[in-house]
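First, one chain by itself: the form predicted alone, in structure tokens.
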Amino acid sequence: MRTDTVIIGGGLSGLTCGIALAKRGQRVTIVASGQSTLLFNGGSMDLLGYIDGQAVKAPLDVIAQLPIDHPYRKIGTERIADLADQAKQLLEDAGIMTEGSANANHWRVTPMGVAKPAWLTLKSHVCIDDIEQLPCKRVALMCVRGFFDQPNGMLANGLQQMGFNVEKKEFTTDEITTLRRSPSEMRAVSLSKRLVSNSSLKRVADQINALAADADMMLLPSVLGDEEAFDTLQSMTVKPLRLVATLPPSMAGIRMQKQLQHYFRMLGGNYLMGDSAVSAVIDGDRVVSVTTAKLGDMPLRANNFVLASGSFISRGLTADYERIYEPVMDLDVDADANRDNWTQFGVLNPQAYSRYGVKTDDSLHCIKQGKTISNLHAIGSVLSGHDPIKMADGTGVSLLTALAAAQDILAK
């Protein structure tokens, strides 16, 4: 099977790169082994949230302070602002409407009630421009009776610590009560399937309107299947309404994954869901083909290849008792040879393995046995040189490296 570019990995970075290439007329095939880590996303994108444990107010102002092996430094600090604008536009083209700017972080609210810096947040979700100047004071936290995916007590306490006056209100409807007959059904995905029609949304609106009292804003768990459902519900409420992220799997992340997949396919992209790359043929400094588990003796051939397979959680990187390695092509990996140095005691401490990933040159070309592979780029969380947890830069690295690699491919 012949195509222009093959992308290994169908998550945020793989889809972003695929869309950017397909928009310019390339024939692109994405090999996606399953659902991506977007399912853990609560509706926000981060560009750069922390440096040395300190919250970043203006990401663009401090990019140059990052270590030289950070993916942003490899892309080039002068390109970050433009790539960030392109990323936001690409999301909007896919129907993912966000607010935020690379010039100044805002604050998102986690399911545990913690405020964390963010770059972009879905317009339907709550975000705070300035934690010192809250947009309102009185908040009604609308809690779905029997819902498993939101720790209401912790969320309410966290909001109160930020300075909000919070009142918890519990509600249900006939559709929700039906779900409660099976406790395992009281999850965000199940609720989203029931809260679709205007009549079901009207019943929710009637319940929360009756409970709103003197609240300045109502917060509802993110259990709606799309922005249209949110807009419909918001039009029925008497007070401003915003959604707040739930525990994963997140409806916001599921929605973004589906919208990006749909947009990629609409552009003519070929998305091989449920397949995985198992090996590759490399001749000299070029990848010739990639073999997948399902296609078997029908290898994927292309002019260019992109590795967007993710980190350990997505099996883009693998560890055994002796080494950390990239499993498809056995590419060179930035990782400590001493297993004892991979982790340190204390779950909140920085973990060395979080910075591990494949080695690349400054153009994100992969390296194997010390030699650059000229038609293979690595993007997203498979890259080394950054800690997406401690730096809060994971989705930003995925989006921006994907666009940078696409530009490099198109320039050839």
Second form
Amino acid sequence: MRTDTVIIGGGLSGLTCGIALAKRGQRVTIVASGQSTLLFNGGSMDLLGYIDGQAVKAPLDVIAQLPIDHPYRKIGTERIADLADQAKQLLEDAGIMTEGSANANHWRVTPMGVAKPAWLTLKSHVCIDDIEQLPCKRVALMCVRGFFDQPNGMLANGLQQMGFNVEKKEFTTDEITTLRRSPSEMRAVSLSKRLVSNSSLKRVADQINALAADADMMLLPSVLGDEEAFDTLQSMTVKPLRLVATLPPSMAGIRMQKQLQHYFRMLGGNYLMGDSAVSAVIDGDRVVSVTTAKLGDMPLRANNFVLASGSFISRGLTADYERIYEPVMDLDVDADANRDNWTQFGVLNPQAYSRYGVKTDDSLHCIKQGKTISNLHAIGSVLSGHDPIKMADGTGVSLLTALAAAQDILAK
Amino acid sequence: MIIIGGGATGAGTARDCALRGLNVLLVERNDYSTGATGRNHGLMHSGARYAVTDSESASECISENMILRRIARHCVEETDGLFITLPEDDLQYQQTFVDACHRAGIRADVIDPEEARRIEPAVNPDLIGAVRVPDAAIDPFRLTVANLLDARLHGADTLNYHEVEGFVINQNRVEAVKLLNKKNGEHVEVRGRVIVNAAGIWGQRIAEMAGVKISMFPARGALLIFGHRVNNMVINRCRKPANADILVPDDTVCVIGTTSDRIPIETVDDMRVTREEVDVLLSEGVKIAPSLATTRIIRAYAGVRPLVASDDDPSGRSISRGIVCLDHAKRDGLEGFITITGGKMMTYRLMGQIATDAVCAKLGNTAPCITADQPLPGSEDESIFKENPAKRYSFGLRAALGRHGSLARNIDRDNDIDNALVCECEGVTVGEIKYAVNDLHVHNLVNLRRRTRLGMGTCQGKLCSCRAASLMGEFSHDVKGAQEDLAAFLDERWKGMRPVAWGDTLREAQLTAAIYEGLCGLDMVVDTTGKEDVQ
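Could you give the coordinates for the form predicted in complex with its partner chain, as opposed to the form predicted alone above?
To see the whole picture, the full complex is given below, headed by that same chain.
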């Protein structure tokens, strides 16, 4: 099988790159091994949230302060603003409507009621532009009876500390009561499947309307399957409605993943779901083909290849007893050779492995045994030099490196 | 009388004393079973392991083994065990071993290697010999709690998070214990006619506070827990005891161990597992069950055995692995102070009996010991096992029955909220958490884990810890405390994961970080640095 570009990895970065290429007429194949880490996304994208533990107000202003090996520095400070605009537009084209801008971070509200800096947040989800000037005062937190994947006490407490006046209310409907009869069914995905029809959403609206009292805003756990369900429910509520992220699996993330996949396919992209790259043929400074688990002796051939296989979670990187390596092509990685240095004491301390990834040149080309591979880019979480946990730059790196690599490929 | 130490020995002593009508207080500086009791294999020895080298221990083990099957049914899983001979071992040893077992009264049947492979498919297929013995698996957390519950049912008081700071000694008699309440910082003094030091390896320090000297020889052992249960029988190497030669199936996981290293007494609180220990456990472990090489390791931990130097040889050359009971009145001229130490988790009941006999002798109490005959709470009544619950609640209920035995009847399961699963790996329901908080001295998530196994399964508390923290925050109306507790729980899990943080364990760690830091921002609201480790 021959296409213009083969992308290994079907998560946020792989799909973004695939969409950008397919839009410009390229034939693109994405090999997606399984679920993406969007499942742990709370409905926001972050560009750069923290430097040295301090919240960043204007991400674009501080890119130049990042270490030289950070992916943003490789892309080039001057390109970041433009790529950020493109990313927001691409999401919108896929039907993912967000608020926010790269010029100034806003605050998202986490499932535990913590305010974290964010770049873009889904329009259906709660976000706060300025924590000093809250958009409203009285909030009714609508808790689904028996739904334990939202720590309601922590969420309410966090909102109180931000300055909101929070009323916690509990509700249920016939559908939800039925679901509760099974001891393990009260999860966001199961709820989203029950809350689809107008009549089931109407029952939710009736319940929460009755509890809203004098609230300025109603907050509901993000357990709706799509934007349409949200719009329907919002049209039936007596007060403005916003969603709050839950513990995983996150319906917001699942929705974004679906929308991106759908858009990619609409553009003619080939999405090989449930397959994974196992090896590649490299000739000189070029990748010739990639072999996948399911296609076996029908390797994928292309002019360009993109590695968007993610970090350890997604198996884009592998750590064994002795070393850290990239499992498909054994590319050069930035990682300590001594296992003792991969981690440190204190689970909430910065962990070195979080910054590990494949080595790239300044155009994000991969490197194998010291030699640059000219038709293989790496994008997203498989890249070294950034820290999605402590810098809150994960989704931003995924989106922007994906677009930068696409530009590079298209310019050839 | 006052018992110092909330491990199996202290709990067993408290139960025995209470059953004989004594007025009992047990104090523990941390949570119950945090010392060697909670840091071993969870193996109910048949005694076969000691048959050749220590016939006295072997006889004690088989006798206690048979007793525990009766009195602690809900803590025991009757798996049986194999002693396998590998090509690198001497098959001649097998006959010596079997003869020694028989002399100690331990059933030991030589079986064909083919039969061994059939009954235990995980065993190294290259084995050249196998002996079947009545080893079993036992849950030491559950066992300790059951003893404490029974002690309380018979009038005893138990206090955890109370640390001994010193003694009041008057004219060669210990009259009172000075305690620090670690929860609120208060100092209290409690008077007792007899004080029993059952503090395990920490007993040396306790004795020093009373002005008497015991020479302990701390022997550290490290173990690894694998992500699922590869074996259904205990598998031992049929050779002289050595490193990493026992693999025990414990509930949903299995445990390989141990190493054995003499360590300085000053380091007994440092339970970090080293790279060298991990390497030894892994390389030896795969010889017992080759599939361990490809099984995820979920955590590593270590414990310290309280071995004691015999009194006539303070140099430590002759160290006893047996039970040591010291009446300090006879030994040191200090009245009202008894030390019970040495021994094994396996023989905790016998140690309790010996210590209680010594206490009773001092107090003139002649009541007989009945702990070998009277079942522990949870094991005394079979009726609930025959109950036929509605099918849809069966997983949580059956898991709870396994953990709490007949006491599971105290768990609310009348409505769908109480039956909701909080921990899917181990089948822990909201009702079981309520029961543990109300009846089993649960103050935090680590306590809860020891009582219910919440967070002990494959995912190591990925989502259940947050659900449970949220529930406990609602019970206590302390949300901030619940967040700190959650962070402390995750940190405690990380301590065990870090020595084996590669492969899927590193992936789990990254996932935990993605959820609790990335998504939730727990690291923004909790500061765990520099805190004393009070679990």
